[in-house]
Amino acid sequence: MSVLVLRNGEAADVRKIPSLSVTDFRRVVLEEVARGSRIAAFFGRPDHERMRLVAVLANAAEATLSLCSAEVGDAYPSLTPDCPQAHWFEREIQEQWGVRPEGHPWLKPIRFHRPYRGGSVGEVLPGATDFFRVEGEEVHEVAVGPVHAGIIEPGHFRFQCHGEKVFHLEISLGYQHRGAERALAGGPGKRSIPIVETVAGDTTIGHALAYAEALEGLGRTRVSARAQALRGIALELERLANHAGDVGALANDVGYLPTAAYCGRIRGDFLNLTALLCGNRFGRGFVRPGGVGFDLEPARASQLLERLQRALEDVRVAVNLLWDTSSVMARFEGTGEVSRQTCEELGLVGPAARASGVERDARQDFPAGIFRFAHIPVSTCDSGDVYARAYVRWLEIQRSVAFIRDQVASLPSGETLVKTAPPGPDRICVSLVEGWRGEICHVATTDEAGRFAAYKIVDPSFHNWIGLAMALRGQQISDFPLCNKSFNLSYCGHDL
């Protein structure tokens, strides 16, 4: 077999992972993608002497992961001309452990870090590169950030423009690099959870989860009904509040302020129900390997109830008086289109990818969990701009609600925290959680001992930040804050 086919949450024999030659490993990968599956996971690790490329291709119609992988030297053969989603996962494998696609179009970091192995090299600063141009009369560039105006995470962004029309976006992250994955190899340990929660702080719920359903993958735990059902309510509850917040964030970039003054407020109301259920706005300590740390008994269960209905009707009213407001449509139409054929070119995921009328949704194509049992409609639109990426928000916002309602209704008696098993040595589990962005995936392999020989996490904003570069091609450079904020994508959840 050229690959190892696995179910989201499933865990296997690391060494059943089939080894395939270089060639072999690139023809089956460009095969996989040919018939429909999505690069989830791309990434080196070190084997003996040697490094070895794992790919994870994520096949939605049949709810498979498929893993193969391939021995490499100093280089290889490059995927990306003929599968633009290994795009940014090669420029990654070659910044971490110095192997060359070779024939790769764009080569260049996307962290600005030193290699994990071989060599030696100076002082590496982030954006420091060279950076795309376009030549020719009239032509400019202007370069944006990496410190912003807002109280925002910093990341650097450099148009090449003709007057105010934008040519080219080149997006350069990497001042928030942390190593996270470096940090986690040799666990699990008591700062396992806290490095996974911090990932993206936004995320917290999302990462958590896909971390403890691979914990819990390689221990062969169970964990009972009830605690499914109330992470699945702790995963739609950081849904809303970032959803609402991007919805008003939308409106107060176009200079809309009734909206952007209410869903400012009402982010805030659905991050106290994450509160109401642990303590934490966040949602620090409530997913935990094993199930959760806090239940939901009836009180707090009816009072979650009431308060999100009052949250829902506050926030229909702010949100309709977008689509009630021409000059907010004639600036949300039209503007940072990306097609469906882009989206899937470069597999994009979650909400920018329902928008361009992608059907792609982890909570429906790989479901786990609660989602094995509860259905959320997908959310979509077709028209891949920034009214799409909108309106699929509000979309899901109502769909949230409705599930919430649902499984607080139906709670299942039962405990909420079970003892884990230990990892089992030579082990890898692939996870898959839709977070509110959209896919996240971690992807843990344990050694001989059942330690973390290897942890890869990819965050929605992997897949999503060349999605945004593509929005802003042809566009005003005015633009610009509104596409981002369409998007809004994390700087950290990347640079990790």
Second form
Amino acid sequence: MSVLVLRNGEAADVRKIPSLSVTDFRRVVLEEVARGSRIAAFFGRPDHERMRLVAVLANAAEATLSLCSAEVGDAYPSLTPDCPQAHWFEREIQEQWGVRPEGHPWLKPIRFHRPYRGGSVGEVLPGATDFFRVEGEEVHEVAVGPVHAGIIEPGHFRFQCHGEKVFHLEISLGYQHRGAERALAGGPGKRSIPIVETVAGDTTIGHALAYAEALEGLGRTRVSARAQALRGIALELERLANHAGDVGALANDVGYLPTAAYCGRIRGDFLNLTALLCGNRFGRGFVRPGGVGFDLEPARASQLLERLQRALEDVRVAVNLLWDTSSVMARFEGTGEVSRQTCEELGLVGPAARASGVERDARQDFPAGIFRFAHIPVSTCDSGDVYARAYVRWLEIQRSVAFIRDQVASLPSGETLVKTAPPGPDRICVSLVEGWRGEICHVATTDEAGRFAAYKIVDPSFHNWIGLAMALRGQQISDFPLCNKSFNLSYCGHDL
Amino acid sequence: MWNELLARIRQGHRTTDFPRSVPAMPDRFRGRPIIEAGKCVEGCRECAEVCPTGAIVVGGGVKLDLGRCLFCTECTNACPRGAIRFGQDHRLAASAREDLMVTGEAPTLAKALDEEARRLFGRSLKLRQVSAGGCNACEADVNVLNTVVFDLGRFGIQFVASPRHADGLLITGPVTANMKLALQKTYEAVPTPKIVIAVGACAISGGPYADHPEALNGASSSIPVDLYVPGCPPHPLTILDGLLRMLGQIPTSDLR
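Show the form predicted together with its partner chain, please, the one above being the form predicted on its own.
Now the full complex is given, and it begins with the chain already shown.
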């Protein structure tokens, strides 16, 4: 066998991952991608004195995760020229471990930190890199960030423009790098949960769930049906709050203030439902390995349903104003188009991919927990523009509400929290969760003592930042805020 | 147009009348911790041992540093006697770092700025927000103050797009090494006199990222801080309460 096949959340002996030659590794990855798999994770990890590359290839049609690995020296032939979706992963591998993907067309840092191994290098300064430049007398460059005009996270954007028209946008991140992933190694420990809950704070439930499912897989802990349902409810509440907020923010960026004002408030109504569940608007403390930290008693459940219904009615009125307003539609339609082919080639995920007609949703493709029993129809749109990204969110709002209603109505009885077994030694587990931005992938590996030898996090933003850059091609620079909001990616989730 | 008018009527008036009254918090909301050291078992250190950020010190009573606290319930779950629990009080902000220590005594809340500063900022405070490693939860609940629910503008407080238009900074995140220079430059670009507000456990102490080589244990590591707003993230009302107390818009004696 050239790959180890796993299911979402299933653990295996890490030594069973086939160790291939670099040539075979490249061939296997390219063949898997050619037959419809997508790179969910691709990373380096130290293996005794050498480095090992590990690829996790997600096949949606078969609901399988195929793992393979190869031992490498200081360089190997890059996959990116044959498989563009590897591009960001290979830049990360070079930055973290100093393993050079030769022939990579775009090799530069993604987070600007010192490498994890090798001799000392000089000071690493964020944004200090050669930006792609378009030459020509009438071409000019616009630089934005890292500190932005609004209340948002930092990042640097470099536009190559001809007049108003953007030829190319380069996105340079790393300002939010806090060492989250590195600090998880050696765990699980006291700070593991606070760190995964703040990998991307607006995705607290999503990342905590991916972590919990990985840990439960490693220790073979069985979580009660009740806890699984409650986790699903919390995950969908998180989606509701963020989607409602995003639709409002899109309205704001085209100057349509009614929907902006209403949705800004309704987003808070959804966050307050999460607070009803666990006391914190972002779901801190709710998902715990072994289950959930808080139960949903009948009185609380009926209050949840009642407030959910009111919020749905409010958001319905607010969002439908958009589709009925021609000045809004004129700005949404045809802006920031990303083709289906681009989505497939770059491996985009989440609402951004679904808005380009790609039926990709980890809840359907790699179901875990409650999603093995309750299915949420995948919402897609075809046009790939800002309108499609807004409309997919609206479809998902309606479907998430329906899902929560069903779950609350048929909540199984049982324990909310069971004690987790410690992770077994030398094991690997991949967990995928469809967060509101898209697929969250955690890959946990343990050492011979059952501690995390490495903990790999792939936030959906890791896949999707390049999608935003592609959406801006040929657009007016004044449409950047609108396009940016239509993706609404995480800086800290990317920077880790 | 009719649809817009109907929608407007339907959405109604949503602004709270805070600070005249305080909206009810959810029953599971974790506000100011309450310590009853009298209940402690001699030699027990359970709460301190499970705390992910070392916020609790046991010895001569129990002290909890709100600047480090993530409000995560590990301590309350671990305590065998119920000597530590989270109350419903949303008022947590303080003007001095040492005032964030919860001991069981009456809390010292944020003080109003001096008379001259209040004359300058009391009715118009323009802030520049800098996220320096924040996870977007603090940012989101600062942003929410601009919605119709809290309507920050009615207090004369506004977030502006340039440090040169600002009277001060509101900082979130542990201050990553990669943001240190940008934060310094932003601070220097704000005209003097200026104020600095640190929001969230990360910006006060580094939070879960304390002592990481990639981050700097909060804003006060590089610039002076005038107001600390604890939480992970703080509730929007906690942030608003801190801002209004600093501006003297809630009297210090008012414990609502």
